[in-house]
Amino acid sequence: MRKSDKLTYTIFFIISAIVLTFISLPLIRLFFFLTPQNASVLKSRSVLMSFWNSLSLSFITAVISAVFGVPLAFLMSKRSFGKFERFVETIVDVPLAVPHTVAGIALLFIFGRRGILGAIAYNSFDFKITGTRVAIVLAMLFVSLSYTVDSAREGFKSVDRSLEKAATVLGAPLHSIFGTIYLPLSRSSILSGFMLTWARAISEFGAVVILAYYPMTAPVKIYDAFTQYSLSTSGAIAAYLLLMCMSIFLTLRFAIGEKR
């Protein structure tokens, strides 16, 4: 290896360093909250209820984000929407963009007791909106769809286009096409993006906290013991939300691995 070669990768290295440094130190910094005396938080009914808020919620989520956005991914894969393409593309990245305290906001004009479809659900049903599981939910979709279409979206584009072709001349239809040839090669890509969307779901402060603070998810949670009792406690809350979501990833991530 030449000495200019060396070089550059002794500054990659460097810089990776100092990247993943910058991720870990803060949270092995909160991995110190986790000890006998804090592993108390655990017996509070409301903190355990607000890690099965987010847990549970966000996991609706993200197989809602597959049943309605994988077909989506296809679609835009193969450029359905023609001269629209780039502006579904847009509509469809926007959330990742916008603060999420703005599409909070924005979601209760919509779903709010006088929003556009809350007052229909309030004034038909007398179902308010806001201030369930159903708003966080909402919440949690709009802030974290993206990911699984965006995904999704890169698999499909991996398939060999000719397989479609050589199925079609057999006459094989679009539905089966998709079912044995797109859905098993996008798989790894599906699951990662269903994965990036429960990650993104749980970890919702903004949006969530503006339609529905109450019932509390964790990270509602966390903030309201910050502002309502110490650090230490919010830290505490927070090491074990962050323990549990990594034992569920890693553990997710080493299975698709595998599967691979």
The other form holds:
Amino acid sequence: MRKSDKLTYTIFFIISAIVLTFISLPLIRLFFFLTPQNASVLKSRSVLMSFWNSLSLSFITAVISAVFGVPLAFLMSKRSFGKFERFVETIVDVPLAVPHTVAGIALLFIFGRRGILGAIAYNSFDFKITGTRVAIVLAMLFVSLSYTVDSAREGFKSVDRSLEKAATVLGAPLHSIFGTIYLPLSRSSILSGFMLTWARAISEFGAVVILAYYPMTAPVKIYDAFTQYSLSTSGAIAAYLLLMCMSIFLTLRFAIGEKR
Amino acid sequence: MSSILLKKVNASIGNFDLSDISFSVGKGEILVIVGDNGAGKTKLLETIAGFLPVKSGKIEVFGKDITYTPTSKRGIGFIFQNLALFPHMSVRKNIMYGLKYSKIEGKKRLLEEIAQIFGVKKILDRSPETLSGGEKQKVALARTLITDPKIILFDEPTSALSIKEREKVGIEIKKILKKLEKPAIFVTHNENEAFLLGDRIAIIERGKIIQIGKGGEIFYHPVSEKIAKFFGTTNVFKGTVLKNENDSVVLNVNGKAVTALGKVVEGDEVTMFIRPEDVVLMKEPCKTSARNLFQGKVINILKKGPLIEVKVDVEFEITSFITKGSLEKFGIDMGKKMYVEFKATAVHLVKIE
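The form predicted in complex with the partner chain is what I need now, so please give it after the form predicted alone.
The next block holds the full complex; its first chain is the one shown before.
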């Protein structure tokens, strides 16, 4: 190897080390909060409830994203929108670029008590959406649905077109081709989209806090503890949330990676 | 009745046009469509299969108009260039795939039969990615034939194989098609494969069928220089008809009188084709029935596989294929004087319009 090449590698490795440290250091520091005396925060019903809310509602969000996002992703992968293709792509990806508090405010105008749909729910069914678990799921969906669509779309796109043609000449109707060819061959892409959406939904704070401060999700609870109690209390809750997320996602990632 | 019939089929794909495609394939016949890359071979097959829409014209399969029938209901088999085996299914599931959508009875027995015919019994539980090139071909063909298509379209499925394997697979495909009496359209850019497989050959160029006929017909009587040269080195000259007596023609080619047979009249400008294997080289002239005998100098010797191309200048440059044995026997060398002879019947004439 040339001397200058060696130097290039060395510099790039140093830069990479900085990036990796920047990401892992704060998280590692947080793990030091996982002490026996801090475990007492888990005895608080409100903390446990917030964890449960975060986990279950983000999971529901990921499921809804898959149910609604996969058909959309399929149409997009087949360029079914014609000249509106770019337009559709932009709409799908816009939530990724919108500040989450902005998303929250925007959703409030639709689902708030005086919002377009919120008013209908309130007047017809006497149901106030804001401040409920429905509102939390709506907020989570808005900011995380894009991940499922994007990932599934790329998965569908990578399926060799001749496989669909082969299935067609063998007599298969489209719904069978979708079920027997596209879905199984895009499984890992759809699953990784599902995971990304779930992870994004768990972490959502901005949009959720505007649509529903209560019932509290874990990020809201941490913020609440941070403003009302102390850094160490919020740090302890944060550490347990981190532990929980890491264990779920590392397990899933491992499981999906194995099957690939 | 023909198995498939195309009547003046026109189709547009982007800025590529298939124009006025008309031909038919007989029962149990294999038609090979030959053309260069981009000539429209795949597009033609995809139009027949219904992946691409027809603009005008008609496609009939066993007398039934299928021009606007959806692909899945055309009863056509298609073997793709990459074979398109489903990578996530076993060989068995691949072969059985089409049966789910057909009303054929005795599906289990059918699989057994097909597996027997194709000799794939031992690999039924394997995944496609573990198969050899030849095995993949068999699986693709078995998967198609099990649904009993009325006609099978092949889109250069052997192009990924080595030359040797390609020939072997080609012969097997032909054997199976003939045994099951299945008509087929086979597309390739390889002229050897065309001769090997085709009962008839069609030449496609820029979206048009420019000649169709039996292999020998196209080989010895090409309608254009382009087709003649498609089958490798050949002799193509331009000449003028000097006289025609009972279709025995004398032509002027670069000042030399060449005798040929043909229905052309005095004054016609013609293109003449002479296959190099019909051109005989001799040291001394000998009395033969051939009326075309010229003397000239060897100007090029080119070794090409088993044959040697010798080019002789006899006022026009004519190429002959000879064997290594002849080369040594006659002591043929650059600059050497040789006699060139070919029969009048070996000359194929096409009038220049």
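C-alpha atoms forming the largest set that superposes within 1.5 Å between two forms make up the rigid core. A quick note: this is a predicted structure, and the numbers were derived from the prediction, not measured. Positions refer to the first chain, counted from 1.
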Once everything's superposed on the core, is Met246 shifted 2 Å or more at the Cα between the two forms? no
Does superposing the core leave Ile11 with a CA shift of 2 Å or more between the two forms? yes
